[in-house]
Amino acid sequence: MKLDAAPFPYDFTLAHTALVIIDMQRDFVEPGGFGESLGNDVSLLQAIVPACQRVLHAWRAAGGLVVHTRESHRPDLSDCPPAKRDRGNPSLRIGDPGPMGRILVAGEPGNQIIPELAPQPGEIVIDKPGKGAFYATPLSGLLRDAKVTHLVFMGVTTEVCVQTSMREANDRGYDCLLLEDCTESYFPHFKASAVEMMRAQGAIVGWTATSEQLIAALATDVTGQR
C-alpha cells in the first residue's frame, strides 16, 4: 500500500505494519485525571477520540496488528524514578490517590485505556514505565517476532510520548507514520513544532498523513482495487 504521505510518498504492506496507539488512558485524556490535576485541558486530546475510532476500527477490520501502551508504574513505584515522581509542583503525583485510583499505578482505574479504544483480546498491551514505547518494556522482541517493519502511529501526547516511542522505533529501524489528526497534545504549539520536526529532512524522524489518508489506503487494499 502507499499514501500520499509527508514529505512524501509512505509504503507499507499490512501485514508487516501495527497500528501502536499511545497512552489514550483515562487519567491523560478524561476529566478529573492526571493530566487535568496538572491544570491542562483535556479536552484537547479528547477532540481526536473520534478520529482514533475511526481507524482503530478500520485497522482491525483489515487484519492488522495493534499495540496499546500505558504509561504506568508499579504499586510500590521501583520502577519509578524519584526525579520523576518529584520534579515540578503538581497537586497530585504519581502514586497519589486521585479521583480515578492512584496517579499512574498499574491496575488502578485512571490507567486504564478509555473505553473507546480499549483493547480486544489478541492485541498488544505495553505497560511502560519511562516515555517511550521501548524503555523497559518487551515491545522489541513482540515486533520482531511478529515480523512487523513498519508503525503506525498514534495518540497522546505528540511532542512527549508519541515522539520518544517514534524516535525510539526510527533508531531500532522501523518505518513510522504519525497520523496527525490522531494526536494531540495540551499544547498544541507543541505538536505544531513535534510534527514539523518529525518529518523534516526527508522523514528524519517519520512520515505523516491523516485518518482519512490512511482508511482509504485500507479500504483499496481490501477491495483489491489498488
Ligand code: TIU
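Mind sharing the form predicted in complex with the ligand? What's above is the form predicted on its own.
Next comes a single chain, given without company.
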C-alpha cells in the first residue's frame, strides 16, 4: 500500500504494520486527571476522538494489529522516579487521589483508555511508566514476534508521548507514520512544530498523512491481510 504522505510516499503492508494508539486515557482527555492537574485545558484533546475512532474501526476491519498504550504507574509508585512525581507545582501529583481515582495509577478509573477507543480482546495493551512506548515495556519483543516493521501513530500528546514514542521507534528501525488529525496537544503551536520537525529533513523521524488518506488506502487494499 502506498500513501501520498509527507514529505514523500509511505509504503507499507498491513501484515507488517501496527497501529499504535498513544495514551488516549481519561487521565489526559477528561477533566480531573493528570493532564488537567498540570494546568492544561483538556477539552482541546477531545476533538480528535471521532477521527481516531474511524481509523481504529477501519484498521480492525482490515485485520491489522492494534497496540494501545497507557501512561501509568504501579500503585506503590515503584516505577515512578521521584524526579517525575516531584516535578513542578501540579494541583495533584502522580498517586494522589483525584476525582477519577489516583492520578496516573494503573487500574484507577482515570487511567483507563476512553470508552470510544477501548481495547478489544487480542489487541496489545502496554502500560508504560515513561513518555516513550518502548522504555521499560515489552513492546520491542512483541513487535518482533509479530514481524512488524512499520508503525502508524495516533494519540496524545503530540510533542510529549507521541513524539517520544515515534523517536524511540525510529531509532529501533521502524518506518513511522503519524496521522496528523489523530494527534493533539494542549498547545496547538507545539503540535504544529512537532509534526513539522518529524517529517522535515527527508522524514528524519517519520512521515505524516491524514486519517482520510489511510482509510481510503485500507478500503482499496485487499492483499495485506494478516
